[in-house]
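Just the one chain here, laid out as structure tokens, in the form predicted alone.
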Amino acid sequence: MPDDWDVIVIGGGLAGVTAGIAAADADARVLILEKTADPGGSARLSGGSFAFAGTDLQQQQGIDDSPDLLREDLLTVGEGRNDPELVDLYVAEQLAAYEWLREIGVPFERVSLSSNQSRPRTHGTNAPRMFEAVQDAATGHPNITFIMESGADRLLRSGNRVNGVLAGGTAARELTAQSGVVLASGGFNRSKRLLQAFAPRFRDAPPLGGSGNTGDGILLGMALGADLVDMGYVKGTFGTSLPRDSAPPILLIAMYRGAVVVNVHGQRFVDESLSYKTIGDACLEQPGAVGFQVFDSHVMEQTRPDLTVNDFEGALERGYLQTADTVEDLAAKLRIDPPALADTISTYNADVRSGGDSRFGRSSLGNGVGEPPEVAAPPFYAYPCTTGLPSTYGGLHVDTAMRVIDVFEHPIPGLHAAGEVVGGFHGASYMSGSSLAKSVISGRVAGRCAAGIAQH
């Protein structure tokens, strides 16, 4: 193997191996490397949601939407604290970004409704054979060479210029990258360093995502000087699966499709049609940190196996959810008052058939979109869950050409980043499956930019 590249990638998951095939696309030799011992990280072990607006899919479902007004629900879901210009470039690339999904082989069959979303646009698709189309166009690329088990240890520079990688660990060698290097190294929800240092409240939360989510990226940037955004924003996100001896945790969102969220008393404590993010939130603060996502057979109805956190009949098999022909007879199997639940779901179907929420305000399935049904339809189910963090979203500072900006406002020469590394684009909160679309459209654009450097 040469020593010697055009452009490195640091990290194999979504947005490294996507910044890989633009630039090589761009005609660039590219060096890919990922510290474990497959690719693919958070993005081959999410739910598949991609945030999409205005596509012939929405179109064939008679789904009213636009990029305009995605542009809206980003700003508004991101309390106006996230970069204009980055949203901006989202909204620009994301119809382009879903062709290139379609024509390397990535099946997108429906478009379903999920959190901060004003408009049904979650394209979904199964998150492993996504990543393997995408892997696929990769390894079978010319231009690229791909190194397994081999991380980063730091950024060369010449002059003030990243040129190149030192990598391998205990057999360190330099890899030099004439054009620049693309930082894609992941969020960092798996480094208690870091959690410590931003977000104490998650530093014990159950990590979700990629083993490799350790932060490796800030820390190289931070090194040369970085600026940090976003890292306040931390939030965990409801629905992560409660911990158990050997099956890996999970996460199932059935809220939205008709579910109510009880405690370990049994009462409701949330507004359920919330973002996922806010009702993690007030579940931190239920006894236990625990909150039961309790549903009928209607909303079993609705399982999605291409979509992972919709997919309830595979949870049930696995053994993530409780189920019983009664409400109270469910109660008892989550160790739970009988009565307390009947009579929670009682009142709440009660609610529903008046058209009103007395407790909490309920009035949509999510985000004004879609009318509650009652609980009322056995077998019922129950999933028990809690607050997880499967990702960080804050991270360095870019520009809308993915550049990596100093503490002191200015790019570092040579430096890209994409993907969850990377912050400023969601600000204060989430729209349910920007982070996949962000990760490949932000993966593109460093790409092309960082090979384009070579080029002039």
Ligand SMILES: Cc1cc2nc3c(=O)[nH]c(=O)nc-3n(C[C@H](O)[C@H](O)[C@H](O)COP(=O)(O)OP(=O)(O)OC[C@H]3O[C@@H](n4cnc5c(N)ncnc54)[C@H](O)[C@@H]3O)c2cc1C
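In this text, the rigid core denotes the largest set of C-alpha atoms whose superposition between the two forms falls within 1.5 Å. Residue numbers count along the first chain shown, from 1. In this text the structure is predicted, and so the values were computed from the model without any measurement. Compared with the form predicted in complex with the named molecule:
- Core-superposed comparison between the two forms: the CA of residue 119 stays below a 2 Å shift.
- Relative to the superposed core, residue 207 shifts its CA atom by less than 2 Å between the two forms.
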Given for the second form:
Amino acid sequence: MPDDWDVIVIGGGLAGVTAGIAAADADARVLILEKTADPGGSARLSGGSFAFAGTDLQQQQGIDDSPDLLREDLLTVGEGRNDPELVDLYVAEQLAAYEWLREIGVPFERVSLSSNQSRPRTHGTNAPRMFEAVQDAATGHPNITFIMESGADRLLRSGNRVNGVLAGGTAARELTAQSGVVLASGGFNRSKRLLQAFAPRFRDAPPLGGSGNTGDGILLGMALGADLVDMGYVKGTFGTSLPRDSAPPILLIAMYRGAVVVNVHGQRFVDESLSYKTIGDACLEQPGAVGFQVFDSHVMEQTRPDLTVNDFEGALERGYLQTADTVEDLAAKLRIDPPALADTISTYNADVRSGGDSRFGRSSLGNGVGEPPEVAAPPFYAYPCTTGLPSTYGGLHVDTAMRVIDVFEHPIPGLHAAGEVVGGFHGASYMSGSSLAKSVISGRVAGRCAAGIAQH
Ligand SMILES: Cc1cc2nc3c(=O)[nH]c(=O)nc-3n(C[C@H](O)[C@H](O)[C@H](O)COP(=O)(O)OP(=O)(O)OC[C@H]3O[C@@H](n4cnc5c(N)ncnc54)[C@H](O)[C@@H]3O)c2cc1C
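Same protein, different condition: the form predicted alone was shown, now please give the form predicted in complex with the named molecule.
Complete assembly follows, chain above in first position.
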């Protein structure tokens, strides 16, 4: 392998591979470095939902949406804390990103409504298949070399310009990047150190992201004076299984099918129709940060083996659920006071019958859609869970050319970033599907700019 390249991309996940392809399409000789043995990072583990607006698929389903509405929603969800220029970039580039994904063979099957969307705009795809298509486009590209198990350890500079990477751990090599370096190393959900510094209440939340998501790009940027934005706006996902010896964590979301959520005292603590991120915040305030999704056979009947978050049968078979014929017996299995849980469920059912939730004002299954049913048809099920951390949303400060900005608000010459390692797109909160879309959008821009075909 040569030591001299035009563009070096750090991270072989969705943003990095996309950036590599964009740079290679601009005739740059590209090296993509991936520190783990398998590429794909969190992207391959993800739910595969992309938030796009104004697509042909939406039109086919009769969904009235537009880029302007997407912009409004992103700013509303982000509580106006997001960088409006990055939001504009997302909105301006998202349809081209969607078309590009389709061109390289990513199948989008249907559009559905997800958390924090005012219109259905989750374009669903199978995440491993999606990443495979992106990876194939890179490995088949004559200008791209993609190497695994080769992490970037340091950025190299000539004067104040980033011009290379020290990579490879003990067998470290100095690799030169004539045109630019793109940081695309993902987020920091596996860095206890960064979580402790910026979002301490998530320090011990179970991490769900790719094994390489240890915030390396943030540290590499910080070492050169990079500014950080939105680091404290960490949001966890409610529905993450409690740690079990050797079993991997799963994500199960039964609330939007009709489950209620109670704490260890058998008491509800939240409107279950709210975003799983908001419920995640509420769960962290509960004793032991534990919540139980309690549901009945009507919800179980809606199990979907193809959709992991709704695969209730699968979760039961693998021992993640408790079940019993009465609410009291279920409570006993959960070590919850049986009369307390029975009282919670009967109050909730009476509220459902009278058409109003007297405790938390729940009026829909989720996101304003659907009517909550009673939890009354045995057998009953409970899923003990907590708030896990699939991704982070803050990171390096970038401009609209994905140049990394330093603490004195100047671009660091030669350094770009893309994907979860950057902050500014989401602001205070997250719209479902906007992370994967952001990775493709920012990856395409970063790759083009690092290759020198866009204005610096
Ligand atoms: C369970 C789960 C479900 C999700 N569902 C969705 C969803 O449905 N919709 C959505 O929008 N978002 C979702 N997300 C978030 C989304 O997957 C990520 O935000 C997105 O994949 C980030 O892409 P990325 O390329 O920036 O990072 P990643 O895909 O994580 O890739 C980063 C890569 O960089 C590598 N790397 C790290 N450090 C180095 C280094 N020093 N040198 C070389 N390589 C390095 C990592 O090993 C990794 O392969 C989900 C995340 C998880 C975990």
